[in-house]
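Here we start with a single chain on its own, the form predicted on its own, put down as structure tokens.
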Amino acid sequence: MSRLWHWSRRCSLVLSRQNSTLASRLNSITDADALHFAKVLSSPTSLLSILPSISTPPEELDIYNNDWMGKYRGKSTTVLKPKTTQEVSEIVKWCNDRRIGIVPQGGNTGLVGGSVPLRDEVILSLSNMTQVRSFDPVSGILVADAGCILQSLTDYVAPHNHIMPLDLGAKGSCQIGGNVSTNAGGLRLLRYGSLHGSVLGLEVVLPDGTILDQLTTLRKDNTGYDLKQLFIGAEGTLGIITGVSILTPPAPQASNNVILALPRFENVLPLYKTVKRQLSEILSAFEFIDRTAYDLAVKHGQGRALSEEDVEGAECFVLVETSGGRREHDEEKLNNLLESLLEADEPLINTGVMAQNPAQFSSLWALREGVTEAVSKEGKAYKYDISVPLSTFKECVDLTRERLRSKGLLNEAQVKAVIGYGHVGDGNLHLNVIAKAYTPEIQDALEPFVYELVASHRGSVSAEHGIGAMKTHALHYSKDETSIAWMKKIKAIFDPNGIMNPGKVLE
């Protein structure tokens, strides 16, 4: 029996204990329930179930029951794919009356097990809700179904000279409803802020089936409690987002980027201050990649931004992007920045390469965005998405590596590499531990060590990926007892029967 099976078994046992009191109050779906859903849904292809009344081949449910990393595995017998908000409402009302747990699912690209069931809850996929409801090219306000893929929305607004305010590596698969539900951050947060600011309104199906219509397109609305904020980042535990109104910024008329090789990590902070001062309003991204992450991306074909000579002696790299209104102005600023950095008495960088055409611009970004794919090709990843002070990025990576070395786990047969990369502009470090397989020994060495390390810096155990099933036990490292108590009260008010994404966010 393989070690991976033991790990999966152990993980399943841990997850099944989460919220056990609540789970015992939920019911499994029956044939009668499945037949009722068949009447509610407008298309026969909108219902997948291995129950006798439907008899879908079990393998067709695998992509819904398993997360893309292969770390979390659910046992749902039924997947529902409604096409309208009304269908979602009728499904949720039935499940609430029958005490059937529901797991809302978007593109299932999350990293914390938030979109797969812990037991046999019904999976409600938003993938059939893909309509753009309206777009105002003057204000840039887009209203769309929750199941619209982020890349599709990007392509939709592009001819109108607008862009989406967020950009993610998973943009070809993730859905806007899931982005909002998890308060996804991504590569544009430095320039355009979080979804708490760019989302103007939401349409949400509440746990009793009521449709909460807050799908406003108003920039200013100061009329009482801003209820939509409760659902941004709630991970489907308070209701199911079915529609999103979002402000899309004007597309920059000129974009460029440059990759910088640094001799030591200690130069990142003064470099960031220098770049902010010199580039000012056109700075749109400042991304950090440590040497191990860079080498891994190159190894797995994500591009080679610098020559071997350029990377020699580099401890880490920074990718800087600019977005402005006039190419000549922006290029002049970038060139002046590079000259001042290279000609300084004590240079902060070894070298730098600026994109000279759109292809080079894309290739530099491909290197940074390709780190995630490179990690998945290298092995099984333990991903820690944390917020800590910028000055501690390297310390967090180094201490984690030393922790694993002290436990005798840092070798090709167990942990192959520990890497760090992330968004310097918002203090978000992606700490990845790449293993040959998921094992209890590695898990025990990492947790609660990593969370205690984050807490020692008054950081956050989840910067942008959410809590999901992975971090419910670690929430107290970032939230005090009073905060967690009030989160539980809010959950009880919205979802007294506990049917919405049970076992996620809160224990």
Contents of the next structure:
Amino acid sequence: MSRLWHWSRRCSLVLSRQNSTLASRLNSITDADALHFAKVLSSPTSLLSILPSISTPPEELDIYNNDWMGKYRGKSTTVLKPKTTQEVSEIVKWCNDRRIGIVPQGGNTGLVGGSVPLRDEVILSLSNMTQVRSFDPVSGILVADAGCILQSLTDYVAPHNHIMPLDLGAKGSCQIGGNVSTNAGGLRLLRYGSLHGSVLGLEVVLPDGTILDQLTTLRKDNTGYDLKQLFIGAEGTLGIITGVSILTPPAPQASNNVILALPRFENVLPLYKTVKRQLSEILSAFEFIDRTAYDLAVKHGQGRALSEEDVEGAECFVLVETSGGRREHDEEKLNNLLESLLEADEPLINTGVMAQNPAQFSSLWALREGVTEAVSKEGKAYKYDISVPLSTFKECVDLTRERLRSKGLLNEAQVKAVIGYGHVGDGNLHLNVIAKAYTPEIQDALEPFVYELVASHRGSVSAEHGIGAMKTHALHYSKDETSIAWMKKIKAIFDPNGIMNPGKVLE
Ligand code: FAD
Ligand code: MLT
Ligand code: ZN
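Return one more block: the form predicted together with flavin-adenine dinucleotide (FAD), after the form predicted on its own shown previously.
So here's everything in the complex, that chain up top.
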């Protein structure tokens, strides 16, 4: 056992050194490279470069070099927006031969700094690849270019009475290729499972430019290793996803939702048990926001506030959604649930507010979905997206707040608030620290503190957002040496020159 540990640790150290050496050996793109890309790309608008022969105004590259949170900033001189898989392949082959780093970019809504360069790598944006390739209304299988925006795919399948198996607050900007690359979870995972299950096939341009065609539409395919799984959640470090085949579920005939106000966090777990038992097959979401997160959502105009009376004495809120086949049946179940909760000898909830129409349904969802937006309006967010036992959600938030208080950082000028929200059904807490600005003092107070806390619960430092640039140093809190060593070996097989999203996921 100990020999194995030594071997894997040594192997990991060697591979680590190899990776950082590879990254430092990458070349900057030259004017000659930019002129070559201009020939490869079918449209002149597909190339933005501040290099002399193209001379795009530098500010036009800002949206590609800066991440959604305003936390990470790249120095790329060149953005390429190919229109076809063939164009992607030619670009990647050239970059591999010339040892130029590439950062694949979807909607740039990632929250871990994975979608922007660490240095001056080329940004390869999928935003010009937006065709639906096929949709089978019988099987519900959709094949689409990776650059399709999640909302536009939702709109595409809606008239066929299907929905996308995932939904998230960033749906208006994020792309299906980005969703697959981050293995995004979101608000429907409780019902439809992870993308590891619903993605049926992928088309990927490998780091040497080869096109790997695994774009199958088969539900069952046990023909050896399931290579596509490696790219789901690889965050662009193993190749560029250009096409996605995905199973879309039939649209529910009826959906409803209710916000429950709880007097104590300790009630969330028994409430979840009760709700699961009573709603069974129609339960489609069970989402949590603490009081501070709720107040922030309201403050920044996300959804309509509940009445004073409804929120009085509430320590936290749970949003329950049902999706089923018959409205009367589902409403009856939901009403029975509410009645039994309110009439219990020791009620788990103070009150429940049920949507009465589609506008209220969206407004209740906005209170939960809009927390991310509200946080970004309030300040700069340190986002910890962790898997921990549900019973420890509150403890994690409270201990982090206490830690910041004990360091004298909890005040309007430094850390304004520490909040918790997330996907209870998935054991996924979003612990957010909202600061006036990103500072080394706050960073040092939070890390490794938060990661050690997660490890003490044998949790995960990334439940759904990924590792990106933010957590490469923290991967070891959730993965052992052997696992990391094998991840590095896989990276080295696919991308021996280390051109693909350098410095992300693995150090
Ligand atoms: P990007 O941000 O552009 O990229 C993300 C990563 O994937 C990067 O490493 C990038 O290099 C890589 N990548 C992108 N496209 C490709 C491709 N075609 N091939 C290879 N690599 C690629 N995440 C959740 O899991 N659940 C949520 O509920 C959720 N809600 C969010 C709400 C908001 C308001 C925001 C801003 C973000 C949220 N996110 C959530 C985070 C984010 O991961 C998702 O928004 C989304 O999956 C990222 O997709 P994107 O197209 O923006 O990818
Ligand atoms: C969410 O659940 O709202 C998203 O994952 C985004 C976030 O963590 O803010
Ligand atoms: Zn989330």
